[in-house]
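Next up: just one chain, as structure tokens, the form predicted on its own.
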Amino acid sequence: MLRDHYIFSNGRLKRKDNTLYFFDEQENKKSLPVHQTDNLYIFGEVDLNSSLLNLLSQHDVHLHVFNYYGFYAGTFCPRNKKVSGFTVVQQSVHYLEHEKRLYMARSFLQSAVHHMLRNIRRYKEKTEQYVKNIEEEAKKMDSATTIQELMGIEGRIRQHYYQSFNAILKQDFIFEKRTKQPPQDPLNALISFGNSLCYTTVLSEIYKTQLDPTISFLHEPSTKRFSLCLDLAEIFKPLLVDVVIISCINNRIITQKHFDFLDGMVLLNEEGKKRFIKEWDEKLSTTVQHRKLKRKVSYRYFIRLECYKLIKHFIGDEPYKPLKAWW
């Protein structure tokens, strides 16, 4: 089974023959099983060279880099071996034709709203009004005729949703407004960090399929970004990230001492990141009985399945129905 590995220390990654090693600043050596690695996440200052990148490419290992503050900086992606011109052309058609694009964008949001409501209905005695507000906004999605309208609805829904966290969360974590660059309070720091992990996980799963990660529908395609990750992440942020956040706070896995407060920005410190990632990894590995496949499927694999459903939709095999957790 492939695993993700996280490097928090400073040092260097080195290839020796066909083995991957990490040397920390004290020259302590640790081997990493490249054959069993899916993703490498680099949070420390790490040196590496082209020989190492070649090894990662041979084994289809993605390397994700985060900067000093823990913000996502970029990804080294091995050469894409699952290319299909036909699929990319059909994916493009669904972006270029307005009604087809609108269907895709609306589908992503319907799934996202389903998972948001699923989260906060678990606390229905405290969140009844928030649920009503979200349901009222969600009704407007059916009559929206532009992507901008959908984005506006999504923004208002997410505002209600995050405000409901004030009724759900224990400890003194308060949501006032969403701040990203940089996060200005501990809750926003958690949301940003979790969303970054979600984007990179989605990107890795997209690369295992024939989809083009730059052609998106809800978020506008642009240069220098994999906007399809943002679309698909709308489905999985409430299903994965927000559930981990609520669990970490309410079970006191993460407390205020796990944050650094620096000149108007708030960031998870190293211990906080390690604790969050442990919970995140466990969540991704959790399996659920799939009612159609008749076997257990991990949350990570649900992301891949969503990619496969998109491909089937684009090439005309089966209309896309977004994931709506039934368990």
Given for the second form:
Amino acid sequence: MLRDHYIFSNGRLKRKDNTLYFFDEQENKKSLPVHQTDNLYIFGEVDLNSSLLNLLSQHDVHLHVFNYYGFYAGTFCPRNKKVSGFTVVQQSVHYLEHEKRLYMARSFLQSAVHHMLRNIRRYKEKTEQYVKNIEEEAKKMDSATTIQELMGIEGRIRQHYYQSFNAILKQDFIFEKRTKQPPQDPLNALISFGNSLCYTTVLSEIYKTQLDPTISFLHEPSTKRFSLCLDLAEIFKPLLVDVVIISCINNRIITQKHFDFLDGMVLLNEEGKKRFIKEWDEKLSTTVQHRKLKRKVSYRYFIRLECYKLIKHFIGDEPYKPLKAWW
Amino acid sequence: MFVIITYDVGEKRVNKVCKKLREYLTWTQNSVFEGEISKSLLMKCLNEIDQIIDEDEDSIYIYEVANPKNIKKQVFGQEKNFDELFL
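Moving from the form predicted on its own to the form predicted together with the partner chain:
The next block holds the full complex; its first chain is the one shown before.
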């Protein structure tokens, strides 16, 4: 029921009558019901002040800012009310003990590989070779004893996986190699943009739980970034982002004209971003019948359920079994 | 659930009710709001409105729609408010 708003125009975001108002450059105003808002994504140039931030923090609204080129710049997170020292300590234990950390890292990867294979198996006759390569590589996962080994396996699997896009995609999109910061061809631009959306979505779901977003297992936790998001995004990137990318390209929703070619980098232009976000938003609110909960659950809520499963694992309630799409 | 709320209240209280409803639902027309809302949030909203209105004079109608996919909305003349994903 809570929804996200994406702001592309320039203007002013304001607190008025205890709710949110957006004034664009022509002074057209539009009110947004603050009780129904979950996230605000800002792509345009928007002015705001501290009384607005106060209102956002009262209603637990996250504000994500993207820069001129559409790269993720940062998030305004309301004061974290969901804190639990106990969970954080338990979470750290699972990082510090090598065996436990390896188990977590392996689980994330297994789930990621499951979803990758699920994606490309849809195009069986074209991708047989890639499926074999990935399965071959995935077998090594069980015998890996260090995190570095796992990361290496992950990198190689992903390479095979992205290569298989060449067989799947219908238009003239070609994958050569993954380039980021900045992306150098249209497909990389799409992947980067999609991943940054996925990253923010996972972050705002983690903030609704007691987990600490900085303690991670597969990725090395470090300062200045929320690495648990990267871990969890590993599961959801193939499940959500890549599916949206493939359907956008194969249904000709996004074509070559939706990209800006600047020297040395390629970016989605505004129309392209809007089209991609529309598909992304629809994907997140799509619901699936959940086997255990026996009710329909949206993809966005699946991310939250994954966080809850992690907490249960950390506090020794129920061992963590990563999400493997069964539908 | 999807609701449509219409109200007819005394001039003095009109603005207060309108402002309150703007916090919860999407403005569609003068004196009309609509949108998805959870049961508990709707209760909270109505409770707050109850504090504002004068029960002897004012009236507020709430139309609940069980399946929002089943309503068809037609607009004649100007559409006053677009519910858009992008701003």
